[in-house]
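Form predicted alone, single chain, as structure tokens, below.
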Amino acid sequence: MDNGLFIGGGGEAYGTPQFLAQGYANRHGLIAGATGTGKTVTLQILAEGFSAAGVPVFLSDVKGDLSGLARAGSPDHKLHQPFMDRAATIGFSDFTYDAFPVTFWDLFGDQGHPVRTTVAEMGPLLLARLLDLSEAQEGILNIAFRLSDEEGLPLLDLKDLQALLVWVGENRATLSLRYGNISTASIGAIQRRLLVIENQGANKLFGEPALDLADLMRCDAQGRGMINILASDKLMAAPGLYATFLLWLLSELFEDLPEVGDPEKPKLVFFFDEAHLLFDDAPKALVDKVEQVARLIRSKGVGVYFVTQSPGDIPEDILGQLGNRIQHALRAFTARDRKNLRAAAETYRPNPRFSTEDAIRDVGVGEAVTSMLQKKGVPGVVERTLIRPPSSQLGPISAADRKALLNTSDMAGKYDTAIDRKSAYEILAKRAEDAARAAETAELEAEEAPQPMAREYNTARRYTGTRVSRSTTRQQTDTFGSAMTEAVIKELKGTTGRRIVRGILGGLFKGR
């Protein structure tokens, strides 16, 4: 097939050749198998194939393997020796070794340049769900996104919305009047939550200068698609961050990128690997958008590859979305097993050569059962597939080369160092210390100002004149100031801010 990225094939055993069709790169797809089955070495294979065509690639580097992309592959090298008959016996003429254009992200700035958002851009629906928030936790949370809105308070990093959060605690009486009750207790459940995620790195994710959606769709001198690779190796610790900050990134893409309906080739393909994280326990309103998501962001150029040991690991909805499906082998040790293989089956258009069930169940490492989109966007009949070499190293490339590339990147610097501007952690903090310093002054004055005289009559009918005690002037002149002070002082500093515009997961809250 023309414009097409070669998949794999294979002699009589194998079918015909698999190609995935560039037009129809943006409908989405499945890569799936049990551990061990080769799904790593078949995303890289794709990531070569759409960055060669000139379309940037973004995927999550879950066990540090695909830094080898930025390496040419050898034949000398001893993960690559079973690969060497495989180029002939498939058909593969013109397979080269070759290195492609990497850029390395990190959540924590080790293994990459630094990736941040603010906690406005994240919005509260993703911030609830990283929190795993009750009901009325949640309830808590859209107040305090409303009131940084309608306050001018901007939430850039956690210690904003901390702040914030101290700040509802204090006002809660009166807030309540408008937006119903708001328990201390429940302020108390996010402030804790707020700081196990910030133990876990949350705390280097939310900040400034964020992440800017350009820089992961750019191309090489030579035209190639660049591959930005996510360190997730040490990011898998924190499975809900880790799930939060890629549909935070897969929901920006949407609410960014302009529609340009159906391209010759995808303008970016995102790999979202362990995919089963972002499902697991997510609340209906999530699972809803990301369908939402999924089914639109085609027409804005993206396409989105769900990486996966299951099918059954993703919804119905939008598993049926996926047109483009390469699917490893699936044990079936279990009646369990063998449910999800026969489910998974059943989800291919049948070939009258062999049994789907049987194939999926029997294929070898590295090979799978495929089926992608054709003319039309008709699903291809499922095919054997022997995937094809890669090009590229197989395995992680060295610390050393791996500085050397971050050194040598066009990232370099623009984001390493964080920024702090004046955002509603210090926009509080100078409403507390102005409180404060108000009240002293009154109090001050109150002391200097000349004192009245109470009349006393005496045994000799004469009025004599005391002085009034001032002994509760500092109970009765505490403010919102002393209060603020003594709950936020130590934690707030100065400076001014912006308003932040959240995007469709950001913006929910609003009825967006």
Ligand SMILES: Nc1ncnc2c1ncn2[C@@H]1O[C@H](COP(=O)(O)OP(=O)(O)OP(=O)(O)O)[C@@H](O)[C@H]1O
Contents of the next structure:
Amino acid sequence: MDNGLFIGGGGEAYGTPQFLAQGYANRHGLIAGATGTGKTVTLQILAEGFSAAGVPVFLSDVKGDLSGLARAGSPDHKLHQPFMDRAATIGFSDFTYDAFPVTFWDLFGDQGHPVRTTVAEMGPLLLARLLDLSEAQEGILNIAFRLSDEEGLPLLDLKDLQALLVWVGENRATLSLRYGNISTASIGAIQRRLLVIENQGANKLFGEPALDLADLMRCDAQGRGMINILASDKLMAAPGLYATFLLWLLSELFEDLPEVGDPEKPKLVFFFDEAHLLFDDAPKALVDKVEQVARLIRSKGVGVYFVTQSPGDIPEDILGQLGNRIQHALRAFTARDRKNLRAAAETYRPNPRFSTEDAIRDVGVGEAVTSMLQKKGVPGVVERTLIRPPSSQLGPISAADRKALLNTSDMAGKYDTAIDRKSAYEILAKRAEDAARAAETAELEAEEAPQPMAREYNTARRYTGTRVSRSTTRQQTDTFGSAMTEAVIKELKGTTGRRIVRGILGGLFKGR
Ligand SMILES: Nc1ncnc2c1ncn2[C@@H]1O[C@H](COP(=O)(O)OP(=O)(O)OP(=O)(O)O)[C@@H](O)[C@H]1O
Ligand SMILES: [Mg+2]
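Now show me the form predicted in complex with the ligand, since the one above was the form predicted alone.
Below is the entire complex, every chain and molecule, led by the chain shown above.
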């Protein structure tokens, strides 16, 4: 088929060559298979194919081995050797080794350019999921977001949220009248959960400069799509953070991209590795949202590919939307394995030449049972396919190579240094400071008021004029302070402020 990415074939012994049609690449996909069966390499050849076709890609690199995309493979490389003959076997005559344009990203800023978002952008629903909050706690988080908007207290980083929660606690009595009971226990619980995610590194995720989505959608000078690789090895230690971040990214893409209907080729392809993390213990409300995003993001030209061990890891409604499928081997040791295997096999259009169930059990490493969307978006008959070898290097590049790529990247310098704008934390700290100063002055004034025991002393002080000058200074500071706060709020209202509003009222994940 024209316009398709070559996936693999198999010659006589197998089926027809398989292509992923670009026009249907936004109808999502699945890469599944037991550990070590070839999922990551399949992801690598798909990323190569999309990039070559001018489609930018976003993927998470769980084990660090996908950095090899940045370097051409080589017949001398030991990982490539067992697959030397494969190109010939499958009739891949124009196979060449090649490097691809890659941008490295890292939430922690070590192995890639830092990726940040603001607390406001994340929104209360995803944040509640990240924090694993109860319903009552989530309610308080919602109140905090609303107050942030009403009071002009922008939530950019975690310390903004912490400060706002303290403020909510202090004003609990008044706020409870307006919003219903706000318990200190619930506030305390949220604060403790914030500490947990902070220790997991979430404080690096929240802040500015926030990621500009356009930076994920670049092409290089030759028109090849940029492959954005998110370093995820360390992130895997905090699966909740990983899953929430990727989900946030998807929902942002959904919100920001215009409708394109059915484009000739996708605008962006998003690979979600270790996708089961997204659904493990996820509340139904969240699964429903993911289902909704997957369904709607298609018309924005974004293809989402879930990578996971067993298709059973993915809720049925979502699985049903994954049109292009590459199923590597599944094990069949236990009764449960066999049940999963059978269920996986039943989702394919049968091929009279073989039993799908047997094939899924028998395929070797780098081999898969595949079904791609064909004309009119109908799933193709299932085939046994030897996956094509990658053109780029199998296995990771060296740390020095990575560093060199980071230094020469066109993203170098844009995100590397965090900025800390005046937001909720700073504004509330300033207010507290002003209040403390006012209290101190009031105390002094009270002290200075004539008292029978110290009349002489006070009289003496009054002659020096200290009191007058102090009060003038205070007035000046206050006016200056509030004018500055106002200016800052005005500035923030232009950008973040608007987003806060959207964060609360609009958006799939953000509305309540
Ligand atoms: N199409 C292929 N061409 C060449 N080599 C392959 C191919 N597929 C898999 N391999 C080989 O199999 C090894 C394991 O594959 P891969 O890392 O993709 O497995 P995986 O399913 O991602 O495993 P895990 O679940 O552990 O992440 C690779 O290092 C490579 O040597
Ligand atoms: Mg893998």
